[in-house]
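One chain comes next, on its own, written out as C-alpha cells in the form predicted on its own.
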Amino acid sequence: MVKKPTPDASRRSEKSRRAIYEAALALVAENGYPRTTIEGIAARAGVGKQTIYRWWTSKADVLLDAFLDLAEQGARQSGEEPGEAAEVHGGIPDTGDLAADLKAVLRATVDGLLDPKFEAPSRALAAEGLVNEQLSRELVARLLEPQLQLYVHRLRSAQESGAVRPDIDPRIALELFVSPVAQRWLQHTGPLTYAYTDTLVDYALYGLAPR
C-alpha cells in the first residue's frame, strides 16, 4: 500500500494566506473599506473567519498586508528586491544626476498609481483614511513613511556631493514634488502625467524666480 504523502502545512497556510489577501483587495475595491468584512474577506477566500483572526486582528491589517503584498509583487516583476519599493513601484536610483533621479522615480509613481490594480485599493484605503484616524496612522507607519524615507536618502546623497543646499530639511523638501502628485491623484485637479512630474521636479529643484 503507498502511503500518502503528509500534508505540507506551510503550503496550505500560504494558498489560504494568498487568497485572503486577493479576496481582501478585490473587495475593498468592489465595496469601498466600510462595506468590507472579515466575514466577506473570509467566504470569497474560502476560508473560516478563524483563519483570519490568526493571522490578523481587524481589516485594516488584512488590508494593508495585502497592499504591501502587492506592491512587493510589482518590485519583483520590474526585477526589485522588496524593501525597495518607492511609492508603489521603484526604487530611487542615485546616478548621480538628481533631477533624472527623481524623474525617473515620480514616472515609476504615476504607472503605479494608474495601474487599476493598485488604483482601486489605494483610493479606498486613502478615502477610509480620511475618517478613520487609526487607520491613517497604520497607512502612514506601515506605507507612506518608509516610502519617504528613500526620497530623504537620495536628497541626503544630494547634500552630500553638493547638488543641494546642505541647510534644506530632506523630509520638507520632498513634499514640494510628492504631495502635489498625492493631490492630484486623490482630487483629480488634472492629469497625471510624466510631464506633470517632469515639472515638478524641474520647479522644485530650479525655483521659480527668474536667472
Contents of the next structure:
Protein chains: 2
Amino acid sequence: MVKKPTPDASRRSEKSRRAIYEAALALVAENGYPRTTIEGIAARAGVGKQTIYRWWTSKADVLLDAFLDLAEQGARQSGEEPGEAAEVHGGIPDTGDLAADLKAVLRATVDGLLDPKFEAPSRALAAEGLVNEQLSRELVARLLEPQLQLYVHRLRSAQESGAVRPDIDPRIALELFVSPVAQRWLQHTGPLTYAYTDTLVDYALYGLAPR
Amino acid sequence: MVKKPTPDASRRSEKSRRAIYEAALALVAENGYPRTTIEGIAARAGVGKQTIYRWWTSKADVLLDAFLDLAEQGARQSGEEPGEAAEVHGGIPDTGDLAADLKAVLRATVDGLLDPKFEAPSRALAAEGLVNEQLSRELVARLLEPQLQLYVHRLRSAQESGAVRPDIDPRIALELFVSPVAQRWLQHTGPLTYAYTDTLVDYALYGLAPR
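Can I get the form predicted in complex with another copy of the chain as well, since the one above is the form predicted on its own?
Below is the entire complex, every chain and molecule, led by the chain shown above.
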C-alpha cells in the first residue's frame, strides 16, 4: 500500500525542494560546477543527503531541475503583470506583426540574461557545458531546445501567413537573431541593448542585400 | 651596452618559447584554466619558472600568446597549400561574389573549430571566459575581434559594390552568420556542417521575408 502524504508532509517536501534548488544555484554560482557537490547542497539547504538522493540521481540532475524551476518562476511572476517576459516561457505572441513579436521577445530575453539572479548560475552551468559534452546535451534537450522550438512555432505561423518564405528552415532561421544575443552574452563580444536586438530582427527578416 | 643575442641563443629562445606554448595549451586542455599554473607550464616545458616570467606576467598572458601563435601557425600552414583556411587569418577573399566568399570562409571556420588540436584548449579558455569577465575581454580584444574585423572589411567592400545595403552596420550584420556557428560550437545546439553554414549566408543576405 502506498502511503499518501499528509498535507503537512507535502508542504514540508515542497519547502525542502525549494531550499535545495536555492542552495544548488547559489553554490554553482559561487564555486563553479566542479566544486559543487550533493553534500554541499544538502548542508546549505539544511537537509540530509538522503533527501536529495530520494529525488535526484546526480548533481547535474538537481541543477537542471533548479534551472527549470527558475525559468518557471520567472514565467509565473511575469504572467502576473503584463510584462513581455511572460512570452519567452509561455510562447511567443502572434499579433500578426512578426517583426514586432520577435523584437518584444528578444527584449525580454535581454532582460532575463542580465538579471543577476539568473546570470551567475547560468554562466557557471554554461561554462561547464563547454567542456562537458554530456551535461551540455542535457542542458540543450531540457532547457534550450524547448525555448528555441517556440521560435520555430512562431516562424511556421509566419510562413502560413506569408511573412516568411515557405522554403526557409525555421530551426536554422531563428539562429540569425537568437545566436547573436547568445554569443554576446557568452563571450562578451558586445553590449546587449534593445536597439541591438531590434536591428538583428530587421536584418534577419529583410536581409543584408538590397531589395 | 645591450648584449646582442648570438644566433645560437636566439634559436634556444625560440625553442623554449615553442615548448612553453605547447605545454600551456596541453595543460589547459587537460586540466582546465583554474588548475593550470605557471609552475606546471614551466615543468612540462622543461624550462625554469624565471624563463616564463622573463617574457610574460601571468598565465592568462602566456595562454593568449599561445593561442595567437596557434592561429598564426594555422595561417602559415594553410598559406602553403591552396586551402580555404588561409583566408580566415589572412583576410577574407574578395572575388566580387559576396555569398561565395562568405561561404568559403565559414566552411574553413568549421574545419578550424573541429580540429582536435584547436578544440580542447579553446573550449577550456572559452569556459573560463564565461565566468571570468576580464579574461573574456582580453580574449575578445586580442583574438576574436580582430577576426570579426575581417568580416567588417569585406562587408564594407560589398557596400561599395552595392551587394549590401548602405544603411547596414557591418559589425552587427556579420553576427547573423558568425554567431550561429559560434553558438553551435559553444553550446552543442546543432551540427556544424557546410550545408548549414551555406544556408546561414543565404538567409542573412536575402532575408527570411519574401522578396
